[in-house]
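Given next, in structure tokens, is a single chain: the form predicted on its own.
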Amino acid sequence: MGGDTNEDTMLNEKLTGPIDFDPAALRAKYEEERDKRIRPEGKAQFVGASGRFEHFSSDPWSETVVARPALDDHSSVIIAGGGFGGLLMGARLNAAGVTDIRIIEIGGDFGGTWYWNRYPGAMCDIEAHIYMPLLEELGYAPKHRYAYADELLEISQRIGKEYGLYDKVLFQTSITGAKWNEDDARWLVETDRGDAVTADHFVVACGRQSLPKLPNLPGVDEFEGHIFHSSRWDYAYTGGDSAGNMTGLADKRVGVVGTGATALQIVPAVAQDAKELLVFQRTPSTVGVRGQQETGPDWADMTKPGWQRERRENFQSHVQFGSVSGFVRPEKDLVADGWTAAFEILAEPESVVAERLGRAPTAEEMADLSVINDYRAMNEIRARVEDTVKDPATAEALKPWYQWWCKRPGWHDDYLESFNRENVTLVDTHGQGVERFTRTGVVVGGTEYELDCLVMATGFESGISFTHLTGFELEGRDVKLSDHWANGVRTLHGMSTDRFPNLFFIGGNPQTASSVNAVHLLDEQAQYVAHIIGEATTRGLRTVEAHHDAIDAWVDNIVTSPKNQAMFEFYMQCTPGYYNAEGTAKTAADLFTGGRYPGGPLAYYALLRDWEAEGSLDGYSLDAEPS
């Protein structure tokens, strides 16, 4: 940040503007807070909901399994997953003229994340008008600026009905294996219901974070109180519904483990109904102003064709600004929410900086400035905590000490205020988490906290293998995917791989782009895959397979990217969390984001569209049906 001379000091102030804090002291504080949270177990301090934890993943919304015969029929396309990814895939295939579609989904209905997550207060953290899928196609106007879970489930069901996706769907069904049959040029997909169904094309849309994660602690089997994961909320015990009124908690001492995005929404709701609420915190979240409000039909101009894509791209432009050199932020901010407002602080235009300096800034100076602006943004977050929470000790414990992008930023209007209630207590574990369970509660710092009910708002498994995520193995041309990717993921555009014909992946997988609006990414990918399958159908292609040379070029662009290396170095300075494999990541591929397309989301989307427009299916080997 400069030397000790007066000239250097003047140069720094010209670069940064006046600084009313000590950057070195903040950096030291961040390092101290990070270091005390690093644990030798790394990711092993958490465990998935299997084995002795399997009951945490049971389905509370469809407890009765609907009987049906095993199937052995054929479809043009089988899609694994009935969340927004699978629904968008079905809708975009339909638009491409492919309508013989079967979706296989473990849940009892469509919705994915919003089928499972019905906890009190559940809502999206991206504006509904850019998050909810297919609003323009459905002519649907969201009810709130940030849609609640019930509306997100309803839109999922509406998409399923509108595009005929209920006709062949298999709910309450888990895929156990998928194998390519070279002789028939078909995928054979087997399930736990005895199905052996086939398809010309197979699309895997299983979501990035769908498997409940729990702290791997001793004594969980001893706890005699009521316990469940946030994504499997037990309203039979709590009473009420996602809107609240949980009368069953009126005489209960409730604990919530976790203070991430889910807990930000749960805590205010439970605080209103529980006799007493204890919130167990490992690391505090950033909590920005959400500004939730009802939205009328005129919130966005829905009469303009392409309005949702334009609004999504405008949002992404404001969020992406500052992360891609030379990128110019649009003058108009269509969404104008906490996300885009943060980047008014985080990322200053180079032209503004040049005016202060009297010359163009160097890349190093812009990097230095971004750190200073991050400190400014986080100082505002910490000031909001201090202004809102009345008890000084609680306020101090709720302050996040890390850079803004180290964790997914959180937003809520009532979370911090909840700690001013007499029935709410923050139990800060000083970065160590809960130690163990007992028969009557949990232990933190050697102190036992007795509880009637414990809610595990501990998130979902991340940084896991693709086959662990999907829950089944894929077998291509004489190779299993887990073996094919044993030395690293290999894809073309992040959505297909060699030796696996007619197979596609959509979702936030490595080697795609990283976007805070996951549904925007899913929609762009769904349109890309639908284009390929539609062209294969129209042209009578037997197989479409990513060529290994094209894959090599795509992978090389990603693994050699200086930006991905810089991203890795940034996250390894962060407090431990799922973004950096609890501080144990060794390369960019180990991060939650993985190695990503270095140009950013908008450049990635433009690349996909240009590739589609070119029309030759470049990068794929095409095998025509025999005439």
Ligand code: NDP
Second form
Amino acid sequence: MGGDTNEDTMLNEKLTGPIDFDPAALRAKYEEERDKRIRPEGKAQFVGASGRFEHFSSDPWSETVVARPALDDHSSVIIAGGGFGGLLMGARLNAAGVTDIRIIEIGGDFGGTWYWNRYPGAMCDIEAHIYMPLLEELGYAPKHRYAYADELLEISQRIGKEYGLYDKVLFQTSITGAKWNEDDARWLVETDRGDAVTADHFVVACGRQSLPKLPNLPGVDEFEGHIFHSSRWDYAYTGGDSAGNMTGLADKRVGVVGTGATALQIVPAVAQDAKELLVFQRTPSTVGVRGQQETGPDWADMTKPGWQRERRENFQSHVQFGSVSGFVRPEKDLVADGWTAAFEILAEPESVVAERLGRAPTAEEMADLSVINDYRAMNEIRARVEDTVKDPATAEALKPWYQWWCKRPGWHDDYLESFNRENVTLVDTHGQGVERFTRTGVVVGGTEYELDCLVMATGFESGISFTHLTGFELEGRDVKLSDHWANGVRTLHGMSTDRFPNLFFIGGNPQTASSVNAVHLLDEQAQYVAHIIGEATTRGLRTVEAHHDAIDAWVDNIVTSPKNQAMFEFYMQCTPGYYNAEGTAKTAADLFTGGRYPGGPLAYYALLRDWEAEGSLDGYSLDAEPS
Ligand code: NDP
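Shown: the form predicted on its own; wanted: the form predicted together with the named molecule:
Let's see the whole complex now, leading with the same chain.
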């Protein structure tokens, strides 16, 4: 994934193969488009769910709060979060023989992302067979190549039942604080329901993008129309359900603000049912072919033990740049979808390039080549827009002008086609976004657009502190986590830190690896944490605490990594977005995923497994129970 390119190398067609476009012109166009989107206020252009938007953080799916007494009991493990992270943690602990657990979840059921996001058309664009958790353990075959939200919620419930987690969960409960008690070697976890529960170990699995965010625009209090966030879809207003049939929109002029991965799914559904739909676009997404289809029981060979891990690793090896020691990209592409096809273009194997060049390419040449290949991939994306969207001006406005990986790649079979409908209008804001609300609508480029209803598909807070994300402070050995990490996150393996014994974090935290298949990462992490807690239980360890020397080594490897520096430079020449802190990141640590384990996901997973197999809990200080 190169950033700057050496024009001489770029035009060496022995390296790149024939080029039928003008790389310099594309580069200039990308810079021009980026520059018009950079805002001095950076991330401060957004606000969270407060004031007029207070209801964006409420729970439309479980409006009645179920009464229960406050608890003060003790468990071996408390898990914060009942999404896929918390569920996997529960299941993997179960497999490690630790069943005395308590889960605390703010929502009214399991599911996390898939509990909240029930907008029409909601689905996951990672193949269901590698995304859905524990398919092998449950013997469950997904219904579609890309699972719809209701099936993802259903599998969450199935895991909850299968592993007995419904008996252990406190729903509709927010943690208000967690404190380590040195004398008892216990975590005390307090909640907004008056609970004061304790545990030997505490695992935080609170996701990474769960707090709705909105552009901080003037006039918001004036708007008299209906307004809601994509993650709190108001079916009472629209009618219908996630499959559509939104009869309440038949006489409505609806606006969708935002054109990210969520909007790509919402727009085709609303287009079917609304009298009129206006899509307010700031930056177009890439829209690749998804190829949705039903999947029979033999879609994947689910009889082979270890099939899901093998399929996940096969996918991962096809969607990463460069080679990873120990992982040669297998010839067979098991998932063979838009993701892997894109990487066929983007990440040519060195052996293929060497054949063209007649010698081994240098690292610099490979970086330059990746830029040329990115232009090729994006030319295909832009050609698809032109081939699909009939109105030439609309097609032109829907073309994305940045490197493919600058924004989360999007996929849909019907999104572009929606703009051929008479009731759908693209309002291109030329990178400036919606300017303000009025009593009856919104303003773009000085023109007011009247609307009955506004759907804010404007994403979720990101690049925020861990304690802001989770909504509570953690107090370890005489230090708060927010102070402990004030000068930078410090972890061992991305999952624990010093001065916070018996505490683990799983999810898209910094200093782990970043995989497009987030559930793969969660599962590997859950297995690592379950291994440690299982060992601690078997060996009768009072505390397990990451040692500061081991943390220093882990952090140093990440902070000084040339790969992370290259990643940072790549993102800083990108169009702004949450990946690069709206263009204001100062170091790799400020990127959405923070500094990462430089070897990439497969090497990270292998490292965790080797570490577990070695068996000594190396890097942790272990304090045995007094006998
Ligand atoms: P995003 O943050 O990705 O998108 C927000 C959108 O709002 C962007 O198009 C942004 O434009 C736009 N926007 C922000 N401010 C304004 C403004 N003032 N006027 C007009 N538009 C504005 O949020 P999503 O909800 O789409 O996605 C959230 C996360 O969920 C992402 O990580 C995404 O990948 C993930 N997701 C994953 C799915 C999956 O299948 N796995 C499905 C759906 C979501 P700009 O680009 O210019 O900032």
